[in-house]
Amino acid sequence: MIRHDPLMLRVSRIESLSPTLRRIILKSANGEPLPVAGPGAHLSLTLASPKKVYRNSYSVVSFSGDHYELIVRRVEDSRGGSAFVHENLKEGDLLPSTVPLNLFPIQVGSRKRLLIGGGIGVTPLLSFAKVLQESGDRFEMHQFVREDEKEVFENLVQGVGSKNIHIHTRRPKDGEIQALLEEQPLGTSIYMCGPDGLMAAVDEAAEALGWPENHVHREVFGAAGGKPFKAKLAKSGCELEVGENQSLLEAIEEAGVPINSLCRGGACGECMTSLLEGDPEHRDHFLNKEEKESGKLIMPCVSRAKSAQLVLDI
């Protein structure tokens, strides 16, 4: 079973930032208070079109008490969540959403705090550097984004006010991130959110330099798309194919057969489940190194298979 918790919210407002991002308010649709929504907090949003039901993470960019803000952007090779936001929703629209989820929050006793994003990686470091600056405590962050988007995302980090704030409108460059890192006093942890490329050259700079695991942290909603293979459920004898733009996870939903899961982006654990057969192809970042060389596990969400098919424990 999906976990849902029962919160109805309303799209109180729609603003176009650029014609790939869109910014949008929410409200509860019942007038109750709304929950908490701490800084590296996301809403799982049910999106239903005529074809399909999509259920798509977004970070809360601010919460105010009476709205959430969200920011998504509309994904070239959308697999359809990204593209019903921004070509079909409409204000007054009702959403049903679980309650704020944080597997994203800021440690405390950090130093200082490093914050790299890329694109709209953007989104939870935003609620982190208003609360960061708010509260006085000492952080970084840098930004990268494409030349085109650069006003945009310099108006988006205005309201912070911090001049610790830095947006590149590049790649970075070789030896860039290592050399970022060598800067930072002991004891700072860093945060990230971006393209794969760019978090993995921040884990390859922070492992090359010893920094401890537990001050590097990451914000990850994974792509899922990839070579269409089949997959075998043992347990509830069903035999299924998943999509080239589609996830095993959503596969085994579209089947009927129950599982659960939370973040749908292969970071909190919910839809672990063991594997008997095939060789899996791990894209998340729970399971560590050992768990996925024993090829016994795998996260539906977003891992896929590099043989022909998979064969699960459900």
The other form holds:
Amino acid sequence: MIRHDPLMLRVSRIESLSPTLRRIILKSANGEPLPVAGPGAHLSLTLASPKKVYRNSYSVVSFSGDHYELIVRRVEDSRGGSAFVHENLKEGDLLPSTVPLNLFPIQVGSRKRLLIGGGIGVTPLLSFAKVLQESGDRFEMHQFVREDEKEVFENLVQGVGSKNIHIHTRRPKDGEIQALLEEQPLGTSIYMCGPDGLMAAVDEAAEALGWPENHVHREVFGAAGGKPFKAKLAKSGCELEVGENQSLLEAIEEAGVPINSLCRGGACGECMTSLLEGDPEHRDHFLNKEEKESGKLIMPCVSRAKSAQLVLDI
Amino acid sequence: MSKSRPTYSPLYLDKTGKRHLIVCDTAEIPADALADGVTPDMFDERWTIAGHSKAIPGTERGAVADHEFRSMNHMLIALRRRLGEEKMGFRLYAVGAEGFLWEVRTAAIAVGMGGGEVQLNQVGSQARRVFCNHCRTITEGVTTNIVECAGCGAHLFVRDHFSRRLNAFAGFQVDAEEPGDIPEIEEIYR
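Having seen the form predicted alone, please provide the structure of the form predicted in complex with the partner chain.
Every chain and every other molecule in the complex is listed next, the one we just looked at coming first.
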């Protein structure tokens, strides 16, 4: 299991950017220097609400040596973590966190980076844009946001000071992503973060235009819940109910069965588990197509069940 | 065989790509350089090296599918320019001697192309370019296990260690410990 000493952080400042967006500044609780967070890195925070302990991952928008900057969106169908950040978290609070982990680093060797974001997916891309702007590397960013959030996002990107950032106050039009990808020079890599629909449209256009898969990178948010289902753990002899606002991983953890995890967003592969029975609904981006079709592996942090029950080999 | 030594295989048409250019260091693309069922006319464009001064490549991109160049350098200049203008979805294929292949690959890396977008297949001479580890001169067309460096005259043992960056095999002085003690020289890379 990958283990990292937990980091104890203190909420130094909370700033409301909009009714659903909060900027959180986290500093070291004991004054010791913070580990470096490169562009694309995230922190997994332990959020102890009175009802439940959540572990949520948030991209580090910027790291300045003595603090991490996060931006947290309050989502409607939140499992509770983002609601806790918006309702309960106060300046001065202590937050246990992992050290910064990075599953979405900027790869070297690209001639140009095309950043595509939707909504709160802006957070890792902002960290990229800042670094690319400073290094003088070629990039172009397209951020799709709701009309009423235009100003908020314009303010967010203003700090980067680049003319290559475009804010669109709508969803991409038919063929727009295709047209954007079509004009990209050889050696371009895509970095995207946003709703599934947006990322699927980018994937589809990239494939149709002959982009190699390794030129398309994504940051994945932890997926929300779904239909409840049963899970049977063959080795430990447990039977669990996975609730609609709970992940299979969380249910396994609640049952006290040891399981590895890291990103909790279907990207890193750490929680991969053998599946003995049942029809999985794969939501991860770690398993390849053949592995998904085999039905023998599942990533319990994000994936769920199509059948009423899954039997896992743990 | 050392791990640095590249391996090659017959070229197949990567159908995930949208535009395909094949370059070759001879006047004709050898049929055995291509995988079964693949023929030169399946590529959108074919660039070859005629090796004579009458070769004039067309200037209109895409207008003519076949372009002939005078020499490798003549072609590489056009290729670098072309890669600079190309869009994503492009695939590049190269057939020829190893030195040519890695000149092409280097031009592709310079514009950020990844391994999956370029295919190389070695045909023809197995002669090696040898980099002198001592004076840094590259000796061309080496067919023997030991070669006299074109720069410093040292007798270099030609290793299997291939540098993709230098596009050459490493050579080190074979008689450094015992000057004049040079093993028998054999022709092994034809």
